[in-house]
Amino acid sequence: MFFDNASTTIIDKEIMNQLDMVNEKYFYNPGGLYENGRKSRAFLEMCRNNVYSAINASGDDDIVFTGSATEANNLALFGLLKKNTRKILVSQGEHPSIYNVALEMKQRGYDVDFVSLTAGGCVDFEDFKNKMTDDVDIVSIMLVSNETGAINDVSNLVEYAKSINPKCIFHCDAVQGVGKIKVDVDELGVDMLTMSAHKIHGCKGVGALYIRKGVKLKPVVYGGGQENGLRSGTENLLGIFTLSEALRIACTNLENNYNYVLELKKLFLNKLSDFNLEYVVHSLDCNSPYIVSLSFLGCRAETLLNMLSDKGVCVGNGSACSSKKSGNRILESMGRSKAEIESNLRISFSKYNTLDEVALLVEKINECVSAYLDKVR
C-alpha cells in the first residue's frame, strides 16, 4: 500500500493508456521544420495551452516546461537575480529546492531574510509584514507545505507584499498545490508559480514556471534556445504530454478527488483515535486533506518507517529531496521538540487510495508501534 504520494504519484490509468498513441505520432523533434516537427510543435503548444486553462493564466504570459519542480524553482529565483538585487525574502518552510537556492544566494553575499512559521506550519504573518520592507525585490512562498500540508493565505502576502513594494516579484511553488485546491494565478497575484507532473499523476522528470507577463528572467540552462530562451533542451514531449492531461484530469475532477481524500483523512484520523497510541498531529488547521505530518512519541520515524515497510506499507518522514539528511528543518521551525521531530511520519493520500487501504494501515501502524514501544520498555 502506498501513502507517501506527497512524493510522487502513480501515473493516470487514462494517461497510461494514451502513451503509446502520442509516442507513435509526435515522438518528432518539436523543432524540426518538416511536417511531423511542426505537427508535433503544435501538440506541444497545446499542451501548454492546456497548463494555461488549469491555472487561469493569460496567453499574454508564459508557460516555460523544465525538466522538474527543482528546476523551476531554480529558474524563478536565480533568473531573478541581478547584480543590483536589493533583498530576498522567502519562508522557513520552503521545499529544498527554494531553501537551498536562497541559502546559495546569501552564500554568494545576497542580502536573504527568512520567514518564521506559526505552530500550525503556515507562514507567520506578523513576521512577514515585519521583513517585508520596501527593498524586497523578490519573495518566494509556497502554497502548500510539502511536510506539513499546511495552506498559506499567498493572495493576502502578495497583497501586503505589493502594498509595500509594487515591483517586487512573488514567486510561489505551488507544487502540492496544484490539481489538488483550487489554483487561479490571477485570485492568487502571484507574478510566477512552479508547478509538477509527477506529484499530480503524470511521469517524473517535467515541471513547468508560469510567468506573468513583464517579469523579465535570465536562463539558467543555455543552449538552443527553446521555451523562449528560457530553458534550453529539446523538450521532452511525451512527459510533457503527461503534465497537461494530469491537470486536465485533476481539474475537471477537483471537487470530487478534493472530498473523497478527505474522507480517508477523516477516517485515518478516526481510525488511529480508536487505538492507544500517544501521537501527535502537526498540522490540521487550514491544511490539505492530502498530507498528514504526525509524530508517534517514544519511537523513531525511520525505524518506524522501515518496519512499515516491512508490511508493505510506503509512508514518508519529509521531503524525498532531503529524506537522508537528520532533523526536520519545518518541524524545527514549527517549534516541535526533539521528540516530535525524530518520530515524525508523514502520511499522504492520493485518489486511488480506498477507505480499506485506510483502514489497514492504521491496523498496521497500530502494530508497528505496539511492537516498537514493546521492545524499548
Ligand code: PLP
Second form
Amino acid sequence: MFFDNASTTIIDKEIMNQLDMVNEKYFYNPGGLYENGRKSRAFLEMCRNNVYSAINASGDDDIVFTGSATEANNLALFGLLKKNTRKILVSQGEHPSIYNVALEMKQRGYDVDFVSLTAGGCVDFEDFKNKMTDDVDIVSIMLVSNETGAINDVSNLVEYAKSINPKCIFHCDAVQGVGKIKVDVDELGVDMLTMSAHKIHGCKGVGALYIRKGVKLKPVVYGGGQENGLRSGTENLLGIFTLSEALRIACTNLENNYNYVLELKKLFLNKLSDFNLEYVVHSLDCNSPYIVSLSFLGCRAETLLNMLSDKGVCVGNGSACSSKKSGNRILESMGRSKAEIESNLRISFSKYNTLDEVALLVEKINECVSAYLDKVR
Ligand code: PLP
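Take the protein just shown as the form predicted alone and give its structure as the form predicted together with the named molecule.
Following is the full complex, with the preceding chain placed first.
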C-alpha cells in the first residue's frame, strides 16, 4: 500500500497507454527543420498550451519545461539573481530546492532572510510583513507545504509584497498544489510558478516554470538555446507529454479527486482516534487533504517507517525527496517539540488509494506503534 504520494505517484494508465503512439509519431527532434521535426514541435507546443490552460496563464506569458521542479526552482531564483540584487526573502517552510538555493545565495554574500511559520505550518504573515521591506527584490513562497499540506494565502502575500516593492518578483513553488487544488496564476498574482509532473501521475524528471510576461530571467543551463533560450537541451517530449496529460486529467477531475481524498483523510483521522495511541497531528483541517503530518510520541520515525515497510506499507518521513533528511526545519519553525519531530511521519494520499486501504493503514499503524512501545517500555 502506497501512502507516500507527496514524494511521487504512479503514472496514470491513461497516459501510459498513449506513450507508444507519442514515441512513434513524435520521437523526432522538435528542433528538426524537416516536416516530422516540425510536427514534433507542434506537438510540443500543444503540450505547452495544456499547461497554460491548467494554470490559467495568458499566451503572452512563458512556460519553460525543465528536467524537474528542482531545476525549475533553481532557474527561477538563480535566473533572477543579479550582482545588484538587494534582498531575497523565502520561507522556513520551503522545499530544499528553494531553501538550499537561498542558503547558497547567502553563502555568496547576498542578503537573504527567512520568514517563520505559524504553529499550523503557514507563512507567518506578521513576520512576513516585518521582513518584506522595500529593498526585497525576490520573494519565493510555496503554495502547499510538502511536509504538512499547509496552504499559504499566496495572493495576499503577493498583494502585500507588491504594495511594499511593486518591482519585486514573486515566485511560488506550487508543486504540491497544481493538479490538486485550484491554481490560477492571475488570482494568485505570482510572477513565476513551479510545477512537477511526477507528483500528479506524470513521469519523473519533468518540471515546468511559468514566467509572467515582462519578467527577465537568465538561464542556468546554457547550450543550443531551446525553451526560449532559458533551458537548453533537446526537449524531453515524452516526459513533457506526461506533464501536459497529467495536468489535463487532474484539472478535469480536480473537485472530485479533492473530495475523494478529503474523505480518505477524514477516515484516516477518525479511525486513528478509535485506537488508544498517543499522537499529535500537525496538519490542520483546512490544509490540503493530500498530506497529513503526524507524530507518534515515543516512536522513532525511521524505525516505525521500517516496521510499516515490513508490513507492505509505504509512508514518508520529512521531505521524502531527500530520503533521510527529516523535516526538522519545518516542524521546528512551527514550534514543535524534539519528541514530535523525532516521531514525525507523513501520510500522503492519491486518488488511487481506497477507503479499505486507509482502514488497513490505520490497523497496521496501530500494530506497529503498539509493538514498538511494548518493546521499549
Ligand atoms: N517542491 C516541492 C514542494 C516538492 O514537494 C518537491 C518534491 O518533493 C519539489 C519541489 C521537487 O520536485 P522534483 O522532484 O520534480 O524535483
